[in-house]
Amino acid sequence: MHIEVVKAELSEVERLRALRLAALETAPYAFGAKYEDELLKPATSWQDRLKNTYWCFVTVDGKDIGLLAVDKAEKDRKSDCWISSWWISEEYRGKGIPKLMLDWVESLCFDNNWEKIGLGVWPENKRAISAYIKLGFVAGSEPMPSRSIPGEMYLPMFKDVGSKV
């Protein structure tokens, strides 16, 4: 089983909305974001989503089968990048693959000297949770208000990675 763990190009429209809409329709419980509504997005939506955001697709012998995003946090997240739309699909789970994609966001962070990892997990994904804990990550003491669903709370978790110099 050949893994790939590669960073989405500005070329790479398609690619990033079938993957994103696969994540959507087969865990619609893990995220905030609904597959009706994304389905309907333009062409620059998606293409506005790879200019800002950092994504990476993950292959297994040249097929996708996951994907996640990384931006700059903004202050009110208490970390410095922030992980969305992590997604592996489910016949590929359980098999270490989250780890390489930890790896990825981690190299970025010490490209852009961010010491600080923080995602969003609903409370009741346990599994996603465990998930996050075998890989380091924490959760923080509060939950927060979910910025995609007015009026559901999630669960933030954070991860140190610490800084280059």
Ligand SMILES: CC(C)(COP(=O)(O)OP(=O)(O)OC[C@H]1O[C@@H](n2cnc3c(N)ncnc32)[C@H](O)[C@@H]1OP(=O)(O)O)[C@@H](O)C(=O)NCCC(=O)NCCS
Given for the second form:
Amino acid sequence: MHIEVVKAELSEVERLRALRLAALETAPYAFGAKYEDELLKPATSWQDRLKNTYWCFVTVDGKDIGLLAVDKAEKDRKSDCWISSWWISEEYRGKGIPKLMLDWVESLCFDNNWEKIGLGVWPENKRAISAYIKLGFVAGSEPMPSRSIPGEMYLPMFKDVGSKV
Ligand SMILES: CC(C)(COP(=O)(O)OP(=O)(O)OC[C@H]1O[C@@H](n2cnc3c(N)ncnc32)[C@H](O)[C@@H]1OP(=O)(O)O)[C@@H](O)C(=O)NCCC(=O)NCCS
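For comparison with the form predicted on its own, would you give the structure of this protein in the form predicted in complex with the ligand?
Expanding to the full complex; the earlier chain stays at the top.
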């Protein structure tokens, strides 16, 4: 099994769209965004996402099977960068791929001098929480209000990755 984790290029609109829609369609329980809404988004919206956010794609033997997004965190996130959209196609779960994806994020942190990674997970998403704990994330002290689904609360989790110097 040959696994690659690669940075999405600006031109890869269709690739991003296909992976993100696959994530939303197959794991609707995991995300705030909805498949039906994202399906209708124009190409320009996907282009903007590629411009404004770091995305990584995961391929196994040349087939796209996973993605995640990283943004510089806004102040209220209590971290330097924020991971979202983390998804691996079901048949490739349980194979150590999250660690490879985190390695990619950590190298991005190194390049940007980011010391603390944050992410949000629905409290009932026990598999994702277990995966994040295995990767060294620690749950924040209190739930935070979701931006995408008003009224819902997510569990913030953080990982310190240290500084360059
Ligand atoms: C979250 C995700 C990326 C993690 O990748 P993964 O390959 O499944 O992660 P891992 O298998 O390394 O870790 C999951 C752990 O949870 C455990 N687990 C599975 N179901 C569980 C449950 N219901 N409760 C608690 N732990 C559970 C697994 O056994 C595994 O632990 P182990 O390695 O000690 O056996 C992947 O599951 C995924 O894409 N899920 C759907 C989308 C999603 O939930 N994204 C997260 C959005 S915040």
